[in-house]
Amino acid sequence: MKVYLKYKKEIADDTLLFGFDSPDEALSYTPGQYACLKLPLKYPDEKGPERYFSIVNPAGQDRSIEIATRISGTGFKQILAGMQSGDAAKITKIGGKFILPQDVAKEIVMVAGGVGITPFKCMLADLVLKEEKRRVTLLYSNKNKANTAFYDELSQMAPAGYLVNAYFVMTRDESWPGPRGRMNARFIADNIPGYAKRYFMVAGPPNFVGGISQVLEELGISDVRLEKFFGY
(Lines of atoms letter the chains of each structure in order from A and count residues from 1; the text may use other names and numbers.)
(Lines give C-alpha, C1' and ligand atoms only; values in the text may rest on other atoms or scores of the structure.)
Protein backbone atom coordinates (compact mmCIF):
# COMPACT_ATOMS: atom_id res chain seq x y z
CA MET A 1 0.00 0.00 0.00
CA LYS A 2 1.16 3.53 -0.69
CA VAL A 3 1.80 5.85 2.27
CA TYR A 4 2.84 9.48 2.51
CA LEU A 5 5.11 11.14 5.04
CA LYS A 6 3.10 13.40 7.33
CA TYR A 7 5.85 14.42 9.76
CA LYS A 8 9.29 13.56 11.10
CA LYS A 9 11.03 14.63 14.28
CA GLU A 10 14.17 13.91 16.28
CA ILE A 11 13.40 11.87 19.40
CA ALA A 12 17.00 11.20 20.53
CA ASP A 13 20.52 11.79 19.23
CA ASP A 14 20.71 10.47 15.65
CA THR A 15 17.22 8.98 16.01
CA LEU A 16 14.19 10.12 14.03
CA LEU A 17 10.48 9.33 14.26
CA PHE A 18 8.54 9.19 10.99
CA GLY A 19 4.76 9.42 10.76
CA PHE A 20 3.07 8.13 7.60
CA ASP A 21 -0.56 8.24 6.45
CA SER A 22 -2.33 5.83 4.12
CA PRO A 23 -5.05 7.66 2.17
CA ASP A 24 -6.59 4.53 0.65
CA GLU A 25 -6.39 1.66 3.16
CA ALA A 26 -6.71 1.22 6.91
CA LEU A 27 -3.62 -0.28 8.55
CA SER A 28 -4.30 -3.33 10.70
CA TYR A 29 -1.65 -4.65 13.11
CA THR A 30 -1.03 -5.91 16.62
CA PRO A 31 1.24 -3.84 18.92
CA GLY A 32 4.78 -5.18 18.65
CA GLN A 33 4.56 -6.08 14.98
CA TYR A 34 6.72 -4.62 12.21
CA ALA A 35 6.11 -2.92 8.87
CA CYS A 36 8.28 -3.39 5.80
CA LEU A 37 8.96 0.03 4.27
CA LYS A 38 9.99 0.38 0.64
CA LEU A 39 11.62 3.57 -0.67
CA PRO A 40 12.68 4.69 -4.13
CA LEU A 41 16.45 4.34 -3.99
CA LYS A 42 18.40 7.42 -5.06
CA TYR A 43 21.70 6.26 -3.58
CA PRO A 44 23.40 2.85 -3.82
CA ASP A 45 22.43 0.37 -1.11
CA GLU A 46 23.54 -3.24 -1.37
CA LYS A 47 20.61 -4.40 0.78
CA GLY A 48 18.03 -2.96 -1.57
CA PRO A 49 15.05 -0.63 -1.14
CA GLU A 50 13.17 -2.37 1.72
CA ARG A 51 13.69 -2.46 5.50
CA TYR A 52 11.70 -3.76 8.46
CA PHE A 53 10.74 -1.40 11.29
CA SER A 54 8.74 -2.00 14.45
CA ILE A 55 5.57 0.07 14.51
CA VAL A 56 5.64 2.74 17.23
CA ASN A 57 2.10 4.15 17.48
CA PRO A 58 -0.74 2.21 19.15
CA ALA A 59 -3.14 0.13 17.08
CA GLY A 60 -6.55 1.42 16.10
CA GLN A 61 -5.38 4.71 14.64
CA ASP A 62 -6.74 3.68 11.25
CA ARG A 63 -4.58 5.07 8.46
CA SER A 64 -1.56 6.24 10.45
CA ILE A 65 1.69 4.44 11.15
CA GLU A 66 4.86 5.57 12.91
CA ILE A 67 8.37 4.13 12.78
CA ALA A 68 11.56 5.24 14.50
CA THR A 69 15.17 4.48 13.67
CA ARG A 70 18.78 5.48 14.21
CA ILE A 71 20.12 7.33 11.18
CA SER A 72 23.24 5.92 9.54
CA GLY A 73 25.17 6.44 6.33
CA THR A 74 23.51 3.73 4.25
CA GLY A 75 21.71 4.73 1.07
CA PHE A 76 18.34 3.67 2.45
CA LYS A 77 18.72 5.59 5.70
CA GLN A 78 19.92 8.72 3.89
CA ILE A 79 16.85 8.68 1.66
CA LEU A 80 14.59 8.13 4.65
CA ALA A 81 16.21 10.96 6.63
CA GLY A 82 15.87 13.31 3.67
CA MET A 83 12.16 12.71 3.10
CA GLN A 84 9.87 15.71 3.23
CA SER A 85 6.18 16.00 4.12
CA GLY A 86 4.09 14.55 1.30
CA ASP A 87 6.82 12.25 -0.06
CA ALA A 88 5.58 8.77 -0.98
CA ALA A 89 6.72 5.33 0.17
CA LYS A 90 5.20 1.85 0.29
CA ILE A 91 4.31 -0.56 3.09
CA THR A 92 4.81 -3.99 1.51
CA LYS A 93 4.17 -6.16 4.56
CA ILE A 94 3.00 -6.03 8.17
CA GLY A 95 3.68 -8.97 10.47
CA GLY A 96 5.68 -10.45 13.33
CA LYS A 97 5.09 -12.52 16.46
CA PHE A 98 6.78 -10.28 19.03
CA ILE A 99 3.55 -9.30 20.80
CA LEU A 100 2.17 -9.27 24.32
CA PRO A 101 1.04 -12.63 25.70
CA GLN A 102 -2.71 -13.22 25.73
CA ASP A 103 -2.63 -14.13 29.42
CA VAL A 104 -3.22 -10.73 31.06
CA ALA A 105 -2.17 -12.08 34.46
CA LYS A 106 1.36 -12.88 33.24
CA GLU A 107 4.00 -10.62 34.80
CA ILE A 108 6.17 -9.17 32.05
CA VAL A 109 9.68 -7.72 32.01
CA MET A 110 10.47 -5.70 28.88
CA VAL A 111 14.22 -5.38 28.26
CA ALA A 112 15.19 -2.88 25.55
CA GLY A 113 18.54 -1.82 24.16
CA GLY A 114 18.61 1.42 22.18
CA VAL A 115 16.09 1.53 19.35
CA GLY A 116 14.82 -1.86 20.54
CA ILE A 117 12.40 0.22 22.62
CA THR A 118 10.11 0.73 19.59
CA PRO A 119 7.91 -2.41 19.88
CA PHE A 120 7.59 -1.88 23.64
CA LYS A 121 6.63 1.77 23.10
CA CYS A 122 3.83 0.57 20.83
CA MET A 123 2.64 -2.04 23.33
CA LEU A 124 2.67 0.39 26.24
CA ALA A 125 1.01 3.21 24.30
CA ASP A 126 -1.70 0.77 23.28
CA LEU A 127 -2.30 -0.20 26.93
CA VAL A 128 -2.58 3.49 27.83
CA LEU A 129 -5.02 4.09 24.96
CA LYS A 130 -7.18 1.20 26.16
CA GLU A 131 -6.71 2.13 29.84
CA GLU A 132 -5.55 -1.45 30.42
CA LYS A 133 -3.08 -1.90 33.27
CA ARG A 134 -0.89 -5.01 33.32
CA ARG A 135 2.04 -6.10 35.49
CA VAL A 136 4.90 -4.78 33.34
CA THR A 137 8.42 -3.72 34.32
CA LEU A 138 10.68 -1.91 31.84
CA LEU A 139 14.49 -2.18 31.72
CA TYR A 140 15.82 0.23 29.10
CA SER A 141 19.55 0.51 28.31
CA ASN A 142 21.26 3.36 26.42
CA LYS A 143 24.64 5.11 26.33
CA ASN A 144 23.23 8.25 27.94
CA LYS A 145 19.98 10.18 28.35
CA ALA A 146 20.46 12.03 25.06
CA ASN A 147 20.34 8.66 23.29
CA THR A 148 17.19 7.55 25.14
CA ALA A 149 14.17 7.74 22.82
CA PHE A 150 10.75 8.39 24.39
CA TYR A 151 12.32 9.05 27.82
CA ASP A 152 9.75 11.60 29.00
CA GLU A 153 6.72 9.60 27.95
CA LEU A 154 8.02 6.31 29.33
CA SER A 155 9.12 7.84 32.64
CA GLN A 156 5.53 8.93 33.28
CA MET A 157 4.03 5.47 32.81
CA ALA A 158 5.05 4.00 36.18
CA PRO A 159 3.52 6.86 38.21
CA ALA A 160 0.38 6.53 36.09
CA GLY A 161 0.15 2.81 36.87
CA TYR A 162 0.93 1.44 33.39
CA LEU A 163 4.35 0.16 34.53
CA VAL A 164 5.22 -1.45 37.83
CA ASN A 165 8.69 0.09 37.50
CA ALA A 166 10.88 1.65 34.83
CA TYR A 167 14.68 1.40 35.04
CA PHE A 168 16.65 3.62 32.67
CA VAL A 169 20.18 2.20 32.60
CA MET A 170 23.04 4.26 31.13
CA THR A 171 26.24 2.52 30.05
CA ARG A 172 28.46 5.58 29.35
CA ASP A 173 27.17 8.37 31.55
CA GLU A 174 29.03 8.74 34.84
CA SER A 175 26.78 11.66 35.84
CA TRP A 176 23.55 9.65 35.54
CA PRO A 177 21.89 9.45 38.99
CA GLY A 178 20.16 6.17 38.18
CA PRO A 179 21.59 2.72 37.41
CA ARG A 180 24.74 2.65 35.26
CA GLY A 181 26.70 -0.01 33.41
CA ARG A 182 25.54 -3.13 31.66
CA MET A 183 22.59 -5.13 32.89
CA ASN A 184 23.91 -8.34 34.40
CA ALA A 185 22.52 -11.18 36.49
CA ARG A 186 23.07 -9.27 39.73
CA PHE A 187 21.15 -6.27 38.44
CA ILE A 188 18.14 -8.35 37.41
CA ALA A 189 18.16 -10.40 40.60
CA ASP A 190 18.34 -7.24 42.74
CA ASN A 191 15.61 -5.31 40.89
CA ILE A 192 13.09 -7.89 39.66
CA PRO A 193 11.41 -9.70 42.58
CA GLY A 194 10.39 -13.23 41.62
CA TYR A 195 12.34 -12.92 38.36
CA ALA A 196 12.36 -16.68 37.76
CA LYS A 197 8.58 -16.62 37.23
CA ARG A 198 8.46 -13.57 34.99
CA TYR A 199 7.98 -13.50 31.22
CA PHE A 200 10.96 -11.68 29.67
CA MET A 201 10.71 -9.90 26.31
CA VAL A 202 14.05 -8.66 24.95
CA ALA A 203 14.60 -6.38 21.94
CA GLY A 204 17.61 -4.52 20.59
CA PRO A 205 20.81 -4.97 18.58
CA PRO A 206 22.02 -8.59 18.21
CA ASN A 207 24.93 -8.17 20.67
CA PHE A 208 22.62 -6.71 23.29
CA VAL A 209 19.98 -9.40 22.84
CA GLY A 210 22.63 -12.12 22.90
CA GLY A 211 24.14 -10.75 26.09
CA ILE A 212 20.80 -10.47 27.89
CA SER A 213 19.86 -13.95 26.69
CA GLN A 214 23.00 -15.34 28.35
CA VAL A 215 22.20 -13.47 31.57
CA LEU A 216 18.67 -14.89 31.64
CA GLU A 217 19.99 -18.38 31.01
CA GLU A 218 22.46 -17.92 33.88
CA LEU A 219 19.53 -16.99 36.13
CA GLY A 220 17.54 -20.02 35.03
CA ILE A 221 14.83 -17.96 33.31
CA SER A 222 13.23 -19.93 30.50
CA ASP A 223 10.06 -17.94 29.68
CA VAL A 224 11.74 -15.62 27.16
CA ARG A 225 10.93 -14.01 23.81
CA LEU A 226 13.74 -12.38 21.79
CA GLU A 227 13.70 -9.83 18.95
CA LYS A 228 16.98 -8.83 17.28
CA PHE A 229 17.32 -5.48 15.49
CA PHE A 230 19.97 -5.67 12.79
CA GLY A 231 21.70 -2.44 11.79
CA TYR A 232 21.46 -1.07 8.27
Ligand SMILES: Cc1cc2nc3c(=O)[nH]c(=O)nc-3n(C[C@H](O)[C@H](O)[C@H](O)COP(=O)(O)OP(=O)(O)OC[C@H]3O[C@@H](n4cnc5c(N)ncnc54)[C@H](O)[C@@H]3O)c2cc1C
Second form
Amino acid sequence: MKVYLKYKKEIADDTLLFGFDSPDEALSYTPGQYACLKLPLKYPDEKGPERYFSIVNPAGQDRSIEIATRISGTGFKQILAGMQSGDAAKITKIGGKFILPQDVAKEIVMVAGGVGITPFKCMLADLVLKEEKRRVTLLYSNKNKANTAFYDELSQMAPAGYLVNAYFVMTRDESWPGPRGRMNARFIADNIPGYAKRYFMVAGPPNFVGGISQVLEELGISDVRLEKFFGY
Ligand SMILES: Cc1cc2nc3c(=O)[nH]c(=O)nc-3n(C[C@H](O)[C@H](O)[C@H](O)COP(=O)(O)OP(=O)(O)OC[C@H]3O[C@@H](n4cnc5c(N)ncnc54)[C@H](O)[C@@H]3O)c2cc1C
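Having seen the form predicted alone, the form predicted in complex with the named molecule:
Whole complex next, starting from this chain.
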Protein backbone atom coordinates (compact mmCIF):
# COMPACT_ATOMS: atom_id res chain seq x y z
CA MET A 1 0.00 0.00 0.00
CA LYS A 2 1.14 3.52 -0.72
CA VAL A 3 2.02 5.76 2.21
CA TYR A 4 3.13 9.39 2.36
CA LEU A 5 5.49 10.98 4.83
CA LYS A 6 3.63 13.30 7.16
CA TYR A 7 6.40 14.22 9.62
CA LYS A 8 9.82 13.23 10.87
CA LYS A 9 11.50 14.20 14.11
CA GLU A 10 14.66 13.45 16.04
CA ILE A 11 13.84 11.43 19.14
CA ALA A 12 17.42 10.65 20.31
CA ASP A 13 20.97 11.04 18.98
CA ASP A 14 21.04 9.81 15.36
CA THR A 15 17.55 8.42 15.79
CA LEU A 16 14.57 9.62 13.78
CA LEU A 17 10.87 8.91 14.02
CA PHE A 18 8.86 8.94 10.79
CA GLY A 19 5.09 9.30 10.59
CA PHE A 20 3.39 8.12 7.40
CA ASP A 21 -0.21 8.50 6.27
CA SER A 22 -2.08 5.87 4.33
CA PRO A 23 -4.93 7.84 2.75
CA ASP A 24 -6.17 5.04 0.47
CA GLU A 25 -6.20 2.00 2.73
CA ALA A 26 -6.73 1.38 6.45
CA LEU A 27 -3.75 -0.21 8.19
CA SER A 28 -4.49 -3.12 10.44
CA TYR A 29 -1.96 -4.48 12.94
CA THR A 30 -1.47 -5.72 16.48
CA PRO A 31 0.96 -3.75 18.70
CA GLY A 32 4.39 -5.36 18.41
CA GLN A 33 4.12 -6.21 14.73
CA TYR A 34 6.44 -4.87 12.03
CA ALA A 35 5.90 -3.16 8.68
CA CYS A 36 8.12 -3.70 5.65
CA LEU A 37 8.93 -0.30 4.19
CA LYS A 38 9.97 0.02 0.54
CA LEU A 39 11.61 3.21 -0.72
CA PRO A 40 12.37 4.37 -4.23
CA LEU A 41 16.17 3.91 -4.23
CA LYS A 42 18.03 6.96 -5.48
CA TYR A 43 21.40 5.67 -4.27
CA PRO A 44 22.69 2.10 -4.44
CA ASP A 45 22.10 -0.13 -1.42
CA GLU A 46 23.42 -3.67 -1.41
CA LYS A 47 20.55 -4.85 0.80
CA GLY A 48 17.95 -3.46 -1.60
CA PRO A 49 15.02 -1.07 -1.18
CA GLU A 50 13.17 -2.71 1.74
CA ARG A 51 13.63 -2.92 5.53
CA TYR A 52 11.47 -4.20 8.37
CA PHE A 53 10.56 -1.76 11.13
CA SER A 54 8.49 -2.43 14.23
CA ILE A 55 5.49 -0.13 14.29
CA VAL A 56 5.71 2.52 17.02
CA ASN A 57 2.25 4.07 17.25
CA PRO A 58 -0.66 2.25 18.85
CA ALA A 59 -3.24 0.49 16.73
CA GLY A 60 -6.53 2.27 16.22
CA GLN A 61 -4.99 5.28 14.50
CA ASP A 62 -5.82 3.33 11.40
CA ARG A 63 -4.51 5.54 8.65
CA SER A 64 -1.18 6.42 10.15
CA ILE A 65 1.95 4.48 10.93
CA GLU A 66 5.09 5.49 12.77
CA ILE A 67 8.50 3.87 12.65
CA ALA A 68 11.79 4.84 14.31
CA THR A 69 15.35 4.03 13.37
CA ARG A 70 19.01 4.83 13.92
CA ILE A 71 20.26 6.74 10.88
CA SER A 72 23.41 5.42 9.20
CA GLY A 73 25.20 5.72 5.86
CA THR A 74 23.37 2.98 3.95
CA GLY A 75 21.57 4.11 0.79
CA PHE A 76 18.24 3.13 2.33
CA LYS A 77 18.76 5.12 5.53
CA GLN A 78 20.07 8.15 3.65
CA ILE A 79 16.99 8.23 1.42
CA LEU A 80 14.72 7.74 4.43
CA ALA A 81 16.44 10.55 6.37
CA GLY A 82 16.17 12.87 3.37
CA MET A 83 12.43 12.32 2.80
CA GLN A 84 10.25 15.40 2.83
CA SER A 85 6.64 15.80 3.86
CA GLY A 86 4.38 14.37 1.12
CA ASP A 87 7.05 12.02 -0.33
CA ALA A 88 5.71 8.57 -1.20
CA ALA A 89 6.86 5.11 -0.05
CA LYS A 90 5.26 1.67 0.17
CA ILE A 91 4.37 -0.71 2.97
CA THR A 92 4.69 -4.12 1.32
CA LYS A 93 3.87 -6.28 4.33
CA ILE A 94 2.70 -6.12 7.94
CA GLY A 95 3.30 -9.13 10.18
CA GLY A 96 5.05 -10.74 13.12
CA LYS A 97 4.19 -12.70 16.22
CA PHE A 98 5.96 -10.55 18.80
CA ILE A 99 2.81 -9.38 20.59
CA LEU A 100 1.56 -9.24 24.18
CA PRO A 101 0.34 -12.54 25.62
CA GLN A 102 -3.43 -13.01 25.66
CA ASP A 103 -3.34 -13.94 29.35
CA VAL A 104 -3.59 -10.50 30.98
CA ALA A 105 -2.49 -11.93 34.34
CA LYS A 106 1.02 -12.74 33.09
CA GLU A 107 3.75 -10.67 34.71
CA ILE A 108 5.77 -9.35 31.82
CA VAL A 109 9.36 -8.15 31.65
CA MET A 110 10.19 -6.17 28.49
CA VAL A 111 13.92 -6.05 27.73
CA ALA A 112 14.91 -3.55 25.02
CA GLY A 113 18.33 -2.93 23.49
CA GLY A 114 18.54 0.53 21.93
CA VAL A 115 16.11 0.95 19.07
CA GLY A 116 14.61 -2.39 20.14
CA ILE A 117 12.29 -0.27 22.25
CA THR A 118 9.99 0.29 19.22
CA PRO A 119 7.64 -2.71 19.58
CA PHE A 120 7.39 -2.11 23.35
CA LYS A 121 6.62 1.58 22.84
CA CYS A 122 3.73 0.50 20.63
CA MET A 123 2.42 -2.06 23.13
CA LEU A 124 2.68 0.36 26.07
CA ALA A 125 1.12 3.28 24.19
CA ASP A 126 -1.73 0.96 23.22
CA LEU A 127 -2.29 -0.03 26.87
CA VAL A 128 -2.35 3.67 27.82
CA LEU A 129 -4.84 4.41 25.03
CA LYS A 130 -7.11 1.60 26.25
CA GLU A 131 -6.46 2.49 29.91
CA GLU A 132 -5.52 -1.14 30.46
CA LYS A 133 -3.07 -1.72 33.30
CA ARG A 134 -0.98 -4.88 33.18
CA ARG A 135 1.96 -5.92 35.35
CA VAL A 136 4.86 -4.91 33.10
CA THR A 137 8.46 -4.10 34.05
CA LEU A 138 10.74 -2.42 31.52
CA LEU A 139 14.51 -2.96 31.28
CA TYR A 140 15.91 -0.61 28.64
CA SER A 141 19.60 -0.54 27.70
CA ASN A 142 21.35 2.27 25.80
CA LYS A 143 24.81 3.78 25.49
CA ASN A 144 23.79 6.98 27.27
CA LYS A 145 20.76 9.13 27.98
CA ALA A 146 21.05 11.18 24.78
CA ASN A 147 20.82 7.89 22.91
CA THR A 148 17.66 6.76 24.72
CA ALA A 149 14.58 7.14 22.52
CA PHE A 150 11.23 7.92 24.19
CA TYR A 151 12.91 8.51 27.58
CA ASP A 152 10.41 11.13 28.76
CA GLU A 153 7.25 9.20 27.81
CA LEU A 154 8.56 5.94 29.23
CA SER A 155 9.70 7.42 32.50
CA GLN A 156 6.17 8.71 33.12
CA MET A 157 4.58 5.29 32.69
CA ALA A 158 5.52 3.81 36.06
CA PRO A 159 4.17 6.80 38.06
CA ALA A 160 0.97 6.59 35.96
CA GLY A 161 0.58 2.89 36.79
CA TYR A 162 1.23 1.48 33.29
CA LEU A 163 4.59 0.00 34.34
CA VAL A 164 5.46 -1.65 37.63
CA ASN A 165 8.93 -0.21 37.20
CA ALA A 166 11.27 1.08 34.48
CA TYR A 167 15.04 0.57 34.61
CA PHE A 168 17.08 2.69 32.21
CA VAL A 169 20.48 1.03 32.01
CA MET A 170 23.42 2.88 30.39
CA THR A 171 26.44 1.04 29.06
CA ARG A 172 28.69 4.09 28.45
CA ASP A 173 27.55 6.99 30.60
CA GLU A 174 29.75 7.70 33.60
CA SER A 175 27.42 10.48 34.76
CA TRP A 176 24.26 8.34 34.75
CA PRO A 177 22.94 8.09 38.34
CA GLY A 178 20.97 4.89 37.63
CA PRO A 179 22.18 1.40 36.69
CA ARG A 180 25.24 1.19 34.40
CA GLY A 181 26.97 -1.53 32.41
CA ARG A 182 25.62 -4.56 30.64
CA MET A 183 22.52 -6.27 31.94
CA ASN A 184 23.71 -9.53 33.37
CA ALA A 185 22.22 -12.35 35.42
CA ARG A 186 22.93 -10.58 38.70
CA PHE A 187 21.16 -7.40 37.54
CA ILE A 188 18.03 -9.36 36.61
CA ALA A 189 18.07 -11.51 39.75
CA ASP A 190 18.52 -8.42 41.96
CA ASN A 191 15.81 -6.31 40.33
CA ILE A 192 13.09 -8.69 39.17
CA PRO A 193 11.51 -10.49 42.11
CA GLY A 194 10.20 -13.93 41.14
CA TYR A 195 12.03 -13.65 37.81
CA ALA A 196 11.83 -17.38 37.08
CA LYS A 197 8.05 -17.15 36.68
CA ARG A 198 7.95 -13.97 34.59
CA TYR A 199 7.16 -13.74 30.89
CA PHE A 200 10.22 -12.16 29.24
CA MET A 201 10.05 -10.33 25.90
CA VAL A 202 13.38 -9.24 24.39
CA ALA A 203 13.90 -6.97 21.34
CA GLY A 204 16.85 -5.28 19.66
CA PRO A 205 19.91 -5.95 17.51
CA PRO A 206 20.72 -9.70 17.21
CA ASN A 207 23.84 -9.42 19.42
CA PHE A 208 21.86 -7.83 22.22
CA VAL A 209 18.97 -10.30 21.99
CA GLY A 210 21.40 -13.25 21.81
CA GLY A 211 23.28 -12.01 24.89
CA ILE A 212 20.14 -11.49 26.96
CA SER A 213 18.68 -14.82 25.93
CA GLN A 214 21.85 -16.54 27.25
CA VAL A 215 21.51 -14.65 30.53
CA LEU A 216 17.87 -15.75 30.84
CA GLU A 217 18.86 -19.32 30.14
CA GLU A 218 21.53 -19.11 32.85
CA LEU A 219 18.82 -18.00 35.27
CA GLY A 220 16.55 -20.89 34.27
CA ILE A 221 13.92 -18.59 32.74
CA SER A 222 12.00 -20.42 30.04
CA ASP A 223 8.98 -18.25 29.22
CA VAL A 224 10.80 -16.05 26.70
CA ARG A 225 9.90 -14.40 23.39
CA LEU A 226 12.59 -12.86 21.18
CA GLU A 227 12.49 -10.26 18.39
CA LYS A 228 15.84 -9.97 16.63
CA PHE A 229 16.26 -6.87 14.50
CA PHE A 230 18.13 -8.65 11.70
CA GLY A 231 20.15 -6.24 9.57
CA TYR A 232 21.96 -4.65 12.51
C1 LIG B 1 11.18 -7.88 12.86
C2 LIG B 1 12.17 -6.74 12.68
C3 LIG B 1 11.87 -5.51 13.23
C4 LIG B 1 12.79 -4.45 13.09
N5 LIG B 1 12.48 -3.24 13.64
C6 LIG B 1 13.37 -2.22 13.54
C7 LIG B 1 13.08 -0.95 14.12
O8 LIG B 1 12.02 -0.72 14.71
N9 LIG B 1 14.01 0.05 13.98
C10 LIG B 1 15.21 -0.18 13.33
O11 LIG B 1 16.04 0.74 13.26
N12 LIG B 1 15.50 -1.35 12.76
C13 LIG B 1 14.61 -2.38 12.84
N14 LIG B 1 14.90 -3.58 12.25
C15 LIG B 1 16.16 -3.71 11.49
C16 LIG B 1 16.00 -3.03 10.14
O17 LIG B 1 15.19 -3.82 9.29
C18 LIG B 1 17.36 -2.81 9.46
O19 LIG B 1 17.93 -4.06 9.14
C20 LIG B 1 18.31 -2.04 10.35
O21 LIG B 1 17.73 -0.80 10.69
C22 LIG B 1 19.66 -1.83 9.68
O23 LIG B 1 19.52 -0.96 8.60
P24 LIG B 1 20.57 -0.84 7.42
O25 LIG B 1 20.57 -2.13 6.68
O26 LIG B 1 20.20 0.33 6.58
O27 LIG B 1 21.98 -0.72 8.08
P28 LIG B 1 22.62 0.18 9.23
O29 LIG B 1 21.63 1.08 9.89
O30 LIG B 1 23.83 0.82 8.64
O31 LIG B 1 23.07 -0.93 10.28
C32 LIG B 1 23.90 -1.97 9.87
C33 LIG B 1 25.27 -1.90 10.53
O34 LIG B 1 25.44 -0.74 11.34
C35 LIG B 1 26.00 -1.07 12.60
N36 LIG B 1 25.04 -0.61 13.63
C37 LIG B 1 24.42 0.59 13.57
N38 LIG B 1 23.63 0.78 14.62
C39 LIG B 1 23.72 -0.31 15.40
C40 LIG B 1 23.13 -0.70 16.63
N41 LIG B 1 22.25 0.08 17.30
N42 LIG B 1 23.45 -1.89 17.16
C43 LIG B 1 24.30 -2.70 16.51
N44 LIG B 1 24.88 -2.38 15.34
C45 LIG B 1 24.61 -1.21 14.77
C46 LIG B 1 26.35 -2.49 12.55
O47 LIG B 1 27.71 -2.58 12.21
C48 LIG B 1 25.50 -3.06 11.43
O49 LIG B 1 26.10 -4.09 10.72
C50 LIG B 1 14.00 -4.65 12.37
C51 LIG B 1 14.26 -5.90 11.79
C52 LIG B 1 13.38 -6.93 11.95
C53 LIG B 1 13.69 -8.26 11.34
